[in-house]
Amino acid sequence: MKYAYYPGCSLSSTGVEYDISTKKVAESLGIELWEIPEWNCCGASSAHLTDHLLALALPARNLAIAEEKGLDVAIPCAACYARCKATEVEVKDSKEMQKTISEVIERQYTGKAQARALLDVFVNDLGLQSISTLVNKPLKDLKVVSYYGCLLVRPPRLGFDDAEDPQSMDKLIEALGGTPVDWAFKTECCGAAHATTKSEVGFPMIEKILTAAKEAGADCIATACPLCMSNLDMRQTQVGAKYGKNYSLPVFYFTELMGIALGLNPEELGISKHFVDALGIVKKLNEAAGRRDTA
C-alpha cells in the first residue's frame, strides 16, 4: 500500500512527535509513505478567512503532486486533512473551479487525488484485523478517550465518519487492546488558537474537555491533531492552576498508541516529548504485561 504523505506544518515542528510516530508506525504496517516533494501549506485557517481562491489553491498545489503520480494524500492532521478534503470536493463538483484553479497552480488538477485522513487510512484500508494481528504488546486495561475534535469527521459531507458520534479511533483502540470509553465530549472543540490569543476563552473549553475525560474515568486521551494535543498536552497545567485542578491526564497521539501496542520503542515515537508525562502509562503497560508474561 503506497500514498502521497503530506505532514503538514505542525509536523514538523510543534507536532513533530505526530509525524515521527506516523513514519514508524506506517513502516511497522507495511504502509509505504511517499513525502510530497516541496510541499506547501494548506492555508489552515488564514487562507479560508481571507480568500476563497487562494483556500482551494495552497491545497491543490499539493494533491496535483500527488495526482501526478497517481496516489492518495495521507495527512495526519486535522485541519489540513480538513482544507484539503474541501479543495478535492470543490474541484470535483466544478469543471469551472477545475480550471481556474490548474491555471492558479500552474499545474493539472482533477480531484482524482483524494485526501484522505491518516486515521481512515489505517482503519478502513488496511483494516482493524489486520492491525489486531500485529498487536504484541496489548494496551490492555488502559482506558482511552478518544478525541476527535471539531474538524476531523466535520463538516458531515466532507467526513469519513459519523459527524456527532465518530467510532474510528474507538474501534482502533479497541483492536490495540485498549478499552475506548464512552463520553460527550469527543468531537467538542478544544478552542483553537483562542488558547494563545483570549485565554479567557480558550481555557474554559480545554478545561471542559479534560474535566469530561477525567470524570469519564479515562486513563489518557487519544487525539490525532497538533492544535488539540498543543491545547489538551501543553495548556494542561496552566488551565488546572486557574481551576484548581490536577489532572495529570497523559495524551497521546493515536499513532502513539499505535506504536506501543506493535512493541515500538516509545522513547523512539516521541513519547519524551509530551509536556505531561505519559511514559509512565507505558512503564505500567509493560509491568502488567511482565506479570501475565509470568502467571
Second form
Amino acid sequence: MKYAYYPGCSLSSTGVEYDISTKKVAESLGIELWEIPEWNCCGASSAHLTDHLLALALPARNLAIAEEKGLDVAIPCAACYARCKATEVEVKDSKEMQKTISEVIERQYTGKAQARALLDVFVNDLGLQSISTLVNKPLKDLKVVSYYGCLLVRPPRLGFDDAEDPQSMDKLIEALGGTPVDWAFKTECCGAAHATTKSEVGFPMIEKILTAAKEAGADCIATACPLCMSNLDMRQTQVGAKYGKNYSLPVFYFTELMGIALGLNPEELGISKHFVDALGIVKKLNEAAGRRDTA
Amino acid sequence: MKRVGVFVCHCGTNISAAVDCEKVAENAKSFPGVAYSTDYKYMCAEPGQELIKKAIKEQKLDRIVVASCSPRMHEPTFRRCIESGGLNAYLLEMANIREHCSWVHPDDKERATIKATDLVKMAVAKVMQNEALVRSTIPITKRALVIGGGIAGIQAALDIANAGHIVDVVEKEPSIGGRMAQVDKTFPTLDCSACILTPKMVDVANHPNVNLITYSEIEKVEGYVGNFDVTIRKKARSVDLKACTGCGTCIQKCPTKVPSEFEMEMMDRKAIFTPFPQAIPNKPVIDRESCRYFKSGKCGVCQKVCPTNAVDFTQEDELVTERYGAIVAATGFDLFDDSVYGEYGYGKYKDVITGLHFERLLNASGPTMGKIKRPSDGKIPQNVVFIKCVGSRDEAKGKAYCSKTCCMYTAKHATLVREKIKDSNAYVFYMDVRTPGKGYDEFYTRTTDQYGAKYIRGRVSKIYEKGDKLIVWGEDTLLGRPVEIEADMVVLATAMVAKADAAKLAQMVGFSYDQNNFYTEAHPKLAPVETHTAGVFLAGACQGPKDIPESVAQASAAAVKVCGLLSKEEMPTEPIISAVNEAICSGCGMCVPVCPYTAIDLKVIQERVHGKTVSRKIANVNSGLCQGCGACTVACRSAALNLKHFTNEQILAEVDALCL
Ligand SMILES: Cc1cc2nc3c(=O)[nH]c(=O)nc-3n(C[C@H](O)[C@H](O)[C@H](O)COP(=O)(O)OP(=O)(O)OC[C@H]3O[C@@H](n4cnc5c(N)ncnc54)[C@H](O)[C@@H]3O)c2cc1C
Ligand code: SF4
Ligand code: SF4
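Show the same protein again, this time as the form predicted in complex with the partner chain rather than the form predicted alone.
Complete assembly follows, chain above in first position.
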C-alpha cells in the first residue's frame, strides 16, 4: 500500500508530533508514504478568503505531483484535506476549471489523484481488522471521545463518514482496544483561529467541547486536526482558568493513540510535546497492562 | 379516386389572428386528392360539424382533414362527427395549426400561414394512406380487486360494493385499517380516529358484496383491462378463520412476547395476536418467526386452550387465482428512516420519537393508556420539541417533496401536548407552515394563539442527552439567533415515503411509478386516479403523501371509474395497436423486452415450405394489452411490426409531402 504524503505546514510547526506519529504508525502498518517533494502550503483559510482560483491552484500543484507519480494523497490535517478535496472535486466537475488550473500551475491535474483523509485511509483502505491484529498494547479501559472537528467529514456530499454523527474514529479506537465514548460534540467547531483573534468568541466554543468531553466521562480526547489540537490542548489551561474549571484532559492525535497501541515508544511519538500532560495516562495504561501480564 | 375534404378552423381568433385561414383553405385545394376545402370560425361547434357532415354527403368525400387544435383536444369530437356522417372514424387526420403554429408564431402571419399550409399538406398526404380500422370488443369481468385495506382501500371497496359490484380487498397485514388505525385523533376536528374508522371497517367486513382477504399478498397478475387474472397468496394464518370465535384465550395464554409493530414497539404483543383490539377480522394469527412451536417444536399452548380447536399449525400458504375487471391500488405509505439524521439521534436516544410513536402515546389503548409519557422512563414530559420536515424537503439526505400531512399533524400534536399536560411547553421548529385545506389554517392559528404552542422558524442542528434531558440546539432565523432548549421529549415529523415493496407491486400489475416509487397517475390534473394502464386505478397515499380527506376523496373517485367500467358488459378496444407481418417476422424476440405493457410474446406457427411442414417462432401482439405506444416498431430489425394508423408508409407519406 503506497500513498503520496502531504503533511502541510502545521505538521512541520505546531503539529510536529502529528507528523512524527503518522510516519511511525504508517511504517509499522506497512503503509509506504511518499512525501510529495517540494510541497507547498495548501493556502488554508487565507487563500480561499482571498481568491477562489488561488485557493484551488495551491492544493492542485501538490495533487498534480502525486498524480504524475500515480498515487492518491494521504493527508493528516483536516483543514489541508478539506482544501485538497474541494480542489479535486472542482477539477473533476469542470473541464474548464481543470484547464485554467493546469495553466496556472503549469502542470496537468485531472482529479485522478484523490485527496484522502489519513483516517479514511487507515480505517477504510487498510481496515480495522488488519489494524487490530497488529495491536500489542491495547488501550484497555481507556475511555476516549473522538473529536472529528468541523472539517474532516464535511461537506456531506464529499465526506467518507456521516457528516453529523461520524463513526470511523470511534471504531478505530475500539479496534485499538480502547473504549470509544459516544458524545454529541464530535463535529462541533472548536472556534479555529478565533481563540487567537477573538477570544470572547473562541473560548466559549472550546469550553463547551471540553466540558462535554468531561461530562461524557472521557479520559482523553482523540483528534485529527492540528488546529483543534492547539485549541483543546494548548488553550486548555487558559480556558479552564477563565471558567474556573480544571479539565486535565489529555488530547491526542489519533495517530499517537495508534502508535501507543502498536507498542511504539510514547516519547518517540512526540507525546511529550503536549501542553496538558498526556504521558501520565499512557504510563498508567502501561502499568495496568504490566500488572495484567504478571497476574 | 380518393376524395379528401379539408376543413380549416379559425378557433375564434386563436388561429386566425396569426394564420390566414382562408388562404390555407385555398392552398389546400391544389393538394393531390383534395376534392373540397373550406374554412369556418368554430369547426368543433354544432354548425361546424354540420358543415363537415353536409360536405361529406354533397361532395362525396371519403376522408377528412381538420386543421385546428391538438388532436388531444378534439380528435374524439371529429371522429364522432365523421362517423355520424357515414365515414370510418380513422379516415380522419388532424393538422394542429393552433398549438403547433398560431400560438407559437403569433407575430409573423405570412410565415405562420406557410407553416399551416405545410401542416395541412402533410395531413392530406397521411389521410390518403389511412385505412378504415374497426374497434373490437372485450368482455368485462364484473368483479373488482382493491389492493390494500387502509382508509383509501376501505372507502373504494365500500363505494364499489354499494354500487352493486363484487369487490375483493387484499390486505397484507392480519387486519384492515392501515395507518389511520394507528392515529389517535384526526385534524382539523380532533375527532377520534377509531370512532370514525371502525364503523367503516365493520361496514366493509359485513357488506355482502365485499370479500376481505387479509394476511395475503398479490403473487402474480396477468391479463388486461376487463380480464386481469390475479394470483393471491393467502399466508398461513395458523388459525382457522371459520372455527375461531375471536375469544382471545390463546392470546392470553401465549408465553411469547415480542414488540408490537402496531404500537411502534413501545409495547409487547404475543406470538399469536391481533394487531389491535378493534382489528378486523378480530381473529388472531400466529407470527411464525417468533412462535415457540415453530422455532423449537415445543409449546402449543394456544392449541391446547382454544375452545373451538381453531389453531392449526399445519396450515400452509394457499394460492388462489381470480379474474377481475378492474384493480384499485391503495397500498398507502411508510415512514422515512430518521436515523440518517445523526444529529437528531433517532434510534440512539429513546425519547426522540416519530409522530406515529406520538400518536400511540396519545391513544387510550396505546402503551401509556393515553397519558403522554416518555418512552425512556415513563415520566410526563414538560417540554416537548417538535421538528418538522424531517426527511422531507431535503434533497441531501431525504426526499425533495413535501410530505403534506406533517404540518397539520404537528399542530395537532402541539395542541394535545398543551391540552393534556399542565404547564407544558410545545416548541415547533419549522421551515414553513403549510396549511391549505378546509379549516386547516384556522386550526393552526388556534394552536399558536389559543393553545400557545411556540413556533420557531429554523432548523435544529443537534440534539444531545444531558442527564435525563435532551438538549436541542437550533436557530431562530426570524430573530437571527441560536436557540437552545432543554427538552424532555422530541417528536420528529417524519416524511411519508412509498412502501418498500411499492415498485415490486407496480411492476407485477404493470403500471408506472415515479422516482420516489409513488404510483404515477395518468395525468397530474385531468386523470388523477387513473394509471397509464387501462383498468388500474389509484387511491390514497400510494400515489403521493395525502391526508385522510384527500385519500377518501381519491378513493371514491377511483371507485366511480371502476363502476363505470364494470357497468358495461363489454368494452371497445382501441384499434391503434401494433400488428405483426408474420411473413417477414424472424422471431428474434427483440420486441418482447421493449414493450412496457408486456403485450408481446413469441408464438410458434406451422407453415408449409416447399411441400414440408415447418414450425417457427414469430412475435404475437396481445390486442388487449397493447396500448399502441409504438416502442416495438422501432426495435424490430426486419420492420415486421407496424403500428396501425401510424405505419411506416403513413409517416413517410407525411415526410415526403413536406420535403419533396
Ligand atoms: C403521525 C401521523 C399522523 C397523521 N394524522 C392524520 C390526521 O390527523 N388527519 C388526517 O387526515 N391524516 C393524518 N395522517 C395521514 C393518514 O395516515 C393518511 O392519510 C392515511 O393513512 C392514508 O391512507 P391509505 O389508505 O392511503 O394508506 P395506509 O393507511 O398506509 O393504508 C394502506 C394499507 O395497504 C396495505 N398494504 C400495503 N402494501 C400492500 C400490498 N403490497 N398488498 C396488500 N396490502 C398492502 C397496508 O398494510 C395498509 O393496511 C397522519 C399520518 C401520520 C404519519
Ligand atoms: S405455540 Fe406459539 S403462538 Fe401458540 S402459545 Fe406457544 S408461542 Fe404462543
Ligand atoms: S407538510 Fe409541513 S412539515 Fe411536512 S414536509 Fe411539508 S412543510 Fe414540512
